[in-house]
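There is one chain below, alone, in C-alpha cells, taken in the form predicted on its own.
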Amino acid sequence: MESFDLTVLGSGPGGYVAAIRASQLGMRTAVVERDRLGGVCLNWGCIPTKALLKLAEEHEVLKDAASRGFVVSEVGVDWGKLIRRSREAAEKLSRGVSALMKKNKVSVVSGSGRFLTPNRLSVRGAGGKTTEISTKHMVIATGARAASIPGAEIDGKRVISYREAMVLPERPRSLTVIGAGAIGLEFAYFYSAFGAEVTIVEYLDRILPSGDDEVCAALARAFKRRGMKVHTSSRVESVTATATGTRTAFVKDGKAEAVDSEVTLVAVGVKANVEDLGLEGIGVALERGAIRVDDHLRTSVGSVYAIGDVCGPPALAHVASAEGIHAVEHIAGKAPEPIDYSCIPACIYCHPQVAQVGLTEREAREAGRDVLVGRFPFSANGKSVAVGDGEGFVKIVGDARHGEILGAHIVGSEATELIGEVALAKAAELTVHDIHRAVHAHPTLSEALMEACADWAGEAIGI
C-alpha cells in the first residue's frame, strides 16, 4: 500500500490543479484518474468545444469574404479533418498535463477510486486489478456529467449530450437543441454556422436564463438573424426515433407542438459524479444530489474535501481550478480567505458571445441596491466598426451612491476576453469611476469598457 499526504480523485482543471499546488507546498501527492488526465473539461469540453467554434467563426468570414473584399470560390467544409483538429487540440493539452505531473512529481494512479475509509481508497484498474492507498487528507475532483429529463433519454445516436455532439461523424442537416444554457447554446451556434437548421428548446421564459434581461434579449436576436428558430416557456413531454431521426414533442402556451430534425441534442445541465465512491460509508453528506462542502471545501468529513462540479453549481472549470487550490491550501494551513463567487465571470463563446461577472441588473434590485447602469453598444467603438463586427453591447450595473461595482455584462466579439478586466476590478474593489478614468488604448475593444463605465457617469463621449 502507498502512502500519500494527498491524494485526488479525478484530474479535471479542479484536480490536476489542485494536485500541482499540493506539490508546491511540499506534500506527497497522488491524483486516481480512470479515463484521461485533463478530465471532461480538457477532453470532451472547454478545450475541444472551442477548437469547433473557432473553425466555426472562420467558416462565417469565409463565407462572407466577398463583403469583405476579397474573391473566394465556394467554401467547402472537410467536416471529418474538422473535428479531428479539435481532438488533436485536446489530445495536445492531455499530455500537457501528463507532463506536468511528472515535473511536480505527482504519481498518477490509473483507475476507478472507492473509499473504504476517509484515509484509505481502494483503485481498481485495468483488468479488475486492484490497489489501495493511504492518505492523510483526500480532494474529490470528479466533476459531473450530462444530466438529461424524463421522455428525452440520451441514446448517443439520435438523441445525444455534448460528448456525442463534438464528434458526429457526418454534418446533420438538423439539429434540435433542448435547453438553451450555455452548453446548448454554443452546440447551436456551432451547427448553425455550418449550414443546419436549428431549433431550441427551453423551459424557461428565455435563453440564457441566468444571464441579463437585455443581453438575453439581444443574444436571442442574434440567433434568430442567424434562422434560428427558439421557442421558450416550452415543457419538453419527449423525443422519439423517427424514420429521419428524432422529433421532439413539447407544450409551448398550453399548445402542443413538434419539431422534426436528423440529432436532438439534450444540453439540461449536469449532475455531479456522486455514484459508487463509497460516500455513504464514510459519511460524507450530500445535498441535491452533490457534495455538500464549508466555505473552505470541506465536506462533513474532516480529512475529505471536495471541489467542482460535483459540489453542484456554478460548474465552470476556472471555479474548479480556484477550488482546488483554495482546498489545498486550506489542508497545508495556509489559512486562505474563502472565494468570493461574485467576482468570477462567467462565458458563452457563441457568436456574438457572452460574458458575465456579479448581478444582473435585476438581481441588483431585488437585493435592494440603489442601481445606476451603464451602455455603450460596439456599433459606436472604432475598433469594432474597423474590423466589422459592431454587434453587441457592454452593460455596467454599479452601486449608484459609491460606484462599487455590482456586476458587468458583455454581449458582442471577445467579450469573454475582456471581462477578464471587470472581474479583476472588482475583486480589487474597484469602483465603475476607476475604470472610466483609467486611458484604455485605442483603437481597442476596451475602450468599450471605459465608456459604458463614463455612460454610468453621464459623461460618455462615444454616444
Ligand code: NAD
The other form holds:
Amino acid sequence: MESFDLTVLGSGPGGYVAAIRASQLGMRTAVVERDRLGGVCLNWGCIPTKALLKLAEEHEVLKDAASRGFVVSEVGVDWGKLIRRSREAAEKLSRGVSALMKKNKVSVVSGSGRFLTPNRLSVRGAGGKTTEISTKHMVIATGARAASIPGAEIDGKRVISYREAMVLPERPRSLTVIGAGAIGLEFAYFYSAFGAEVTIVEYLDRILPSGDDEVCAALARAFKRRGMKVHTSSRVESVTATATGTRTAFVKDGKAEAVDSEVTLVAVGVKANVEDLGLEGIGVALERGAIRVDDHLRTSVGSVYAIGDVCGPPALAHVASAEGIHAVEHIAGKAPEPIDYSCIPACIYCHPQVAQVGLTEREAREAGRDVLVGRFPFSANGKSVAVGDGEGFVKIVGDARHGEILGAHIVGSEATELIGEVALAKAAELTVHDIHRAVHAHPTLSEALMEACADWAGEAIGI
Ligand code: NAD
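The form predicted in complex with the ligand is what I need now, so please give it after the form predicted on its own.
In what comes next, the whole complex appears, and the chain from above leads the way.
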C-alpha cells in the first residue's frame, strides 16, 4: 500500500491546485481521478465554453462584416470543426495539468476513490482493479454535476445538460433554456449567435437573479434585442417529447404556457458529488446536500478537508482553487487568513459580458449601508467607441462616507477582465477615491471604471 502525506480526491481546479501547493510545501502528494485531469472546468465547463463563446462572437462580427467595410460573400459554419476546436482547447489544458503533476512530483492514481477510514482510501480503477492508499490528510474535491427538476429528466439527447450542450452533433434550429443563471445565459447567447430561436424560462422574476438590478435589466434588454424570448416568474412543470423535439410546459402568472423546440437545456444549478465516497462510514457531515466545512475548509473529521463545489455555493473554479490553497496551507500549519468571500469576482461570458464583485446596490441598502452609486456608460468611453462596442456600463457601489468599495457591476465588452481591478482594490481595502485618482491609460476600457468612481464623487469628466 502506498502512503502519502496528502491525498486529493478529484483533479479539477480545486484538486489539482491543492496538490501542487501541497507538493510545494514538501508533502508527498497523490491525486485520485476517475476521469480526465482538470475536472469539469477544463473538460466540460469554463474552458471549452469560452472557446465556443469566442467563436460565437467572431461569427457575429463576420455577419456584420459589411457594416465594418469588409466584403465577405457568405459566412458559412462548419459546426463539427467549431466543436472540435473547443475540445482541442480542453484537451490541451488537460495535458497541461498532467505535465504540472509530473513537474511537481504529484502521483496520479486513476480510478474512483472511496474512504475505508479517514486515513485509508480504496481506489477502483479501470477493469475493477482495486488498490489502497494510506494518507495522513485528505482533501475532497469531487465537484458537482448538473441538477435537474422533477418533470424534466435529462436524457442527454433532447433534454440536455451543459455537458451535451457543448457537443451537440448539429446546430439546433430552436432551443429552450430552463434557468437564467451563468450556464443558461452563456448557452442562450451561444446558440442565438448561431441563429437558433432561443427561449429562456426562469423561475425567479428576472434573468441573472444574483446580479445587480440595473445590470439584469440591461442584459434582459440586450437578449431581447437579439431576438431571444424571455419568460421570467415562470415555473417549469414538465418537458415532454414531441415529434420534432421537446415541449416545455410552464406556469407564468398563474397561466399555463408551453414552448416547443428541438432541444431543451436544463441549467437550474448544480448538485454536489457526495455519493459513493464512503463519507457516512467515516462520519463526514453534510449540510443541504453538500459537505459541511469550517472557515479553514475542515470537515467534521479533523484530518479530512473539502474544497470547491462539493462544499456548496459559490460554485466557481477560482473559489475552488483558492480554497484548495487555503486548505493545504492550513494542513501544513501555516495559519492562513480565512478567505474573504466578499472579494470574489463572478463572471458571465455571454455578449454583453457581465462581471460583478461584492454587494449589489440592493444588497448594500438592505444591509443598512449608507450607499452612494457611481456609473459610467461605455458609449462615452473613447476606446469602446473606437472599436465599435459601446454597449453597457460600469457601476460602482460605495459607502457614502469614506468610499469603501461595497460592490462593482460591469456589463459590456471585456467586463470579465475589467472586474479584476476592483476585486484587487476591494481585497486591498482601497477606496472608490483610490480607483478614481489612479491614472488609467488612455484609451482603455478601464477608464470607464475610473470614470464610474469619478461619477461616484460627482467629478466625472467624460459625461
Ligand atoms: P445558477 O444557480 O447560476 O442558475 C440557475 C437558475 O435556474 C437560477 O436563476 C434559478 O432561479 C433558475 N431555476 C431553478 N429552478 C428552476 C425551475 N424549476 N424553472 C426555471 N428556472 C429555475 O446555476 P447554473 O447556471 O446551472 O450554473 C451552475 C453553477 O456553475 C453556478 O454556481 C454558476 O455560478 C457556475 N458557473 C459559472 C460560470 C461562470 O463563472 N462563467 C459559468 C457556468 C457555471
